[in-house]
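Single chain ahead, written as structure tokens, the form predicted alone.
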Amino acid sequence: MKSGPKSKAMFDRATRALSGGVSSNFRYWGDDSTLVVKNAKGAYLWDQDDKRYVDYRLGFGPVILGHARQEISDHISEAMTIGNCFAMTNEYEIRVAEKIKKMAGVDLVRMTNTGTEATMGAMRIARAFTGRDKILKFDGAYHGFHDYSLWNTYPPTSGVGYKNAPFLVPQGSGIPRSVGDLMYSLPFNNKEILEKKLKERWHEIACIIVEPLLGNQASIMPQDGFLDFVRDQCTKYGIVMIMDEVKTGFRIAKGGAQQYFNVKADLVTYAKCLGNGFPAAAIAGQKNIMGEVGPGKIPHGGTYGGNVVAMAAADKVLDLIEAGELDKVNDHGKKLKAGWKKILDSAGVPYVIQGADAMPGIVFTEEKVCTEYSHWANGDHDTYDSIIDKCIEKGVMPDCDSREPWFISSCHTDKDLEFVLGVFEESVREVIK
């Protein structure tokens, strides 16, 4: 896919002011392909050349209620009349915390700005609370862009060694090897390997941080009982269970993955859907741990955490989700998955459709079900990438990275679905001869 002349000119301008022309490496698609947005509304996004796309990226997932949602914008405009940043608590912040408590079944909340800040803070809280230093995560899981999370997020399968004792591979340069000495990464959905590691090393491990479904692996789902097993092992060994709900929170259910999978974590991290695109995030959890966060105890802070604009956005977002917006999201996701199945069955290509209805993914693979990173990594990503490239050319925009699921908003309609499935079918036929 190539960008149009106006998008290309705007991107060239960006390269003279922004490193690489972007503010995040994930936004760079190539010198001739990186789009620059002109505007967005509802389920649609327009580039600088006024080409419209049905948007299934949704900013990597946050925009669950649609772009420029009027009720949210109006609520923010009203809230801004009192100011925005005080380095003091405000009423909107309190209201959001109360709603998170009610919807997610947690005791106490701390506000922050991004998912990266939330997971980084949760790890620190777990270390302080347990007096232990090491973090255990799972291969393929992404927990934000900080040094304690960027291990085995996207490694070459030949580089991680034997799955019973995988090597740690940093995501890129600049991540100190010494940080890796404080990390373990194991295969997702493998109780046996996890149990063995905990028997050997439980006394070192402060927390197990887990994406309840692997949102950076086209939404690999936990097998029955796996999250319950993690919960039981954490309780057994006094390890803090952190459920990273940056992607799933307030998306796959009103109470997030804790409600969806009926598993209660010690700490939970939220971002993305909490603000519908505004920088709202939170660390939440049970009182025995979160009650220890405070002056003279466990440190946590941030200048912009709980600012009025982000909190007013979250305040209205949670009201709309509580009122039933997720029904529209899940209904569209179910229909999209059914349409994919029909098209791919006809194409005769081996595939897996997986994930919750609100964030489903596709992997072209001979596997009957993907349960861990290696299953996804060994899939046919070239075919998927080629199909998605054609979809984007034709005006349907999931992310061009095969790791990402398709994110659904409550603004996607049946009319959109008809167009999207037509484009998807046409793209599949052009790629799979």
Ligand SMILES: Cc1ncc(COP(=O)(O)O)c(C=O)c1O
Contents of the next structure:
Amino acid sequence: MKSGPKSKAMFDRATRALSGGVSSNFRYWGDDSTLVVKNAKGAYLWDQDDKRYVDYRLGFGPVILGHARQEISDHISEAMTIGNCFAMTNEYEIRVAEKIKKMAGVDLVRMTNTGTEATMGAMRIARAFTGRDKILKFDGAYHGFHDYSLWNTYPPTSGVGYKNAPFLVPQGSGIPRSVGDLMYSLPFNNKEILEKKLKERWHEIACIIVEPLLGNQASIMPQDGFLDFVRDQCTKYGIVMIMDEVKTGFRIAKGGAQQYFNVKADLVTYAKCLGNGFPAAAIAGQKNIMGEVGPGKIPHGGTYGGNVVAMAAADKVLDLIEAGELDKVNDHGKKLKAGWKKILDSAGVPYVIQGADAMPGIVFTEEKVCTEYSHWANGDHDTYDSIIDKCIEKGVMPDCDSREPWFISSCHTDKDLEFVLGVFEESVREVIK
Ligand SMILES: Cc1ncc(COP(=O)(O)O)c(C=O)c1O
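Right, the form predicted alone is done; let's see the coordinates for the form predicted in complex with this ligand.
Zooming out: every chain and molecule, the one shown earlier first.
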């Protein structure tokens, strides 16, 4: 897929002012193919050449209620008249915390601006609370861009070694090796390996941070009982269970993954859908831990947490979600999955469709079901990438990174679906001859 002439010219201009022409490495698609956005509305996004795309990236997931949603913009415009940043408590912030408590069944909340800040803060809270230093995560899980997240996020499978004694691979340069001494990363969905590690090392481990479904591995699902097992082991060993709901929160259910999978974590992190694209994020959790966050106790701070614009966005987003917008999201996702299945069955390729309806993913693999990172990593990404490249060329835009699921918004319609499945079928046919 090549960008049009106006996008290309604008991207060339961007490269002279922004490192690599982007504000995040994940947004660089290549010198000739990195699109520059002109505008977006509802489920659609237009590039600089006025080419329209049905958007299933939704800004890496947040925009669940559609781009430039009028009710949210109006609410923010009104809220902004009181000012934005006070670094003092304001009423919008209180309202959002009250709504998160009610919808997600948590006791107390602290606001942040990004998912990265939320997971970093939650890890700090867990360390202070337990008096232990080590963090346990799962291979293929991504918890943001700080140093305690970027281990075994998507390593070459040969680099991870044998699953009973895996190595830790940093995502890139600049992450101190010494941070790796404070980390464990284990295969997702493997109770035996987790149990063994905890039996030996529980006394060092402050928290287990888990993406309830691997939203950064094409939505690999937890197998029956795995999250319950993590919960039980955390309780047994006094380890803080952090559910990283940055992608799943206020998306897969009103109460997020805690509700969807019926598992209660000690701490939960939210971002993305909480603000529908505005930088609203939060650390939430049970009173016994979150009640310890405060002056002279567990440190947490920041200038912009709870600012009026982000909180007004979240205030309206949570009202709209409470009023039932997720029904439309789930309905579209269900139909999209059914459409994919029909098309891929007739193409005769081995595949797995997985994930919650609100964020489904596809892996081309001989596996019956993907349960861990290596299943995704050993999949046929060339085929997936080629199909997605053609979809984008034809006006349907999931992320071109095969680790990203397709994100559904409440603005995607049945009419869009007809177009989208037509494009998907044509693309599959052109790639799988
Ligand atoms: C599960 C998860 N946690 C944390 C983050 C980091 O969030 P942010 O990009 O808002 O810093 C992400 C981002 O994709 C994520 O998917």
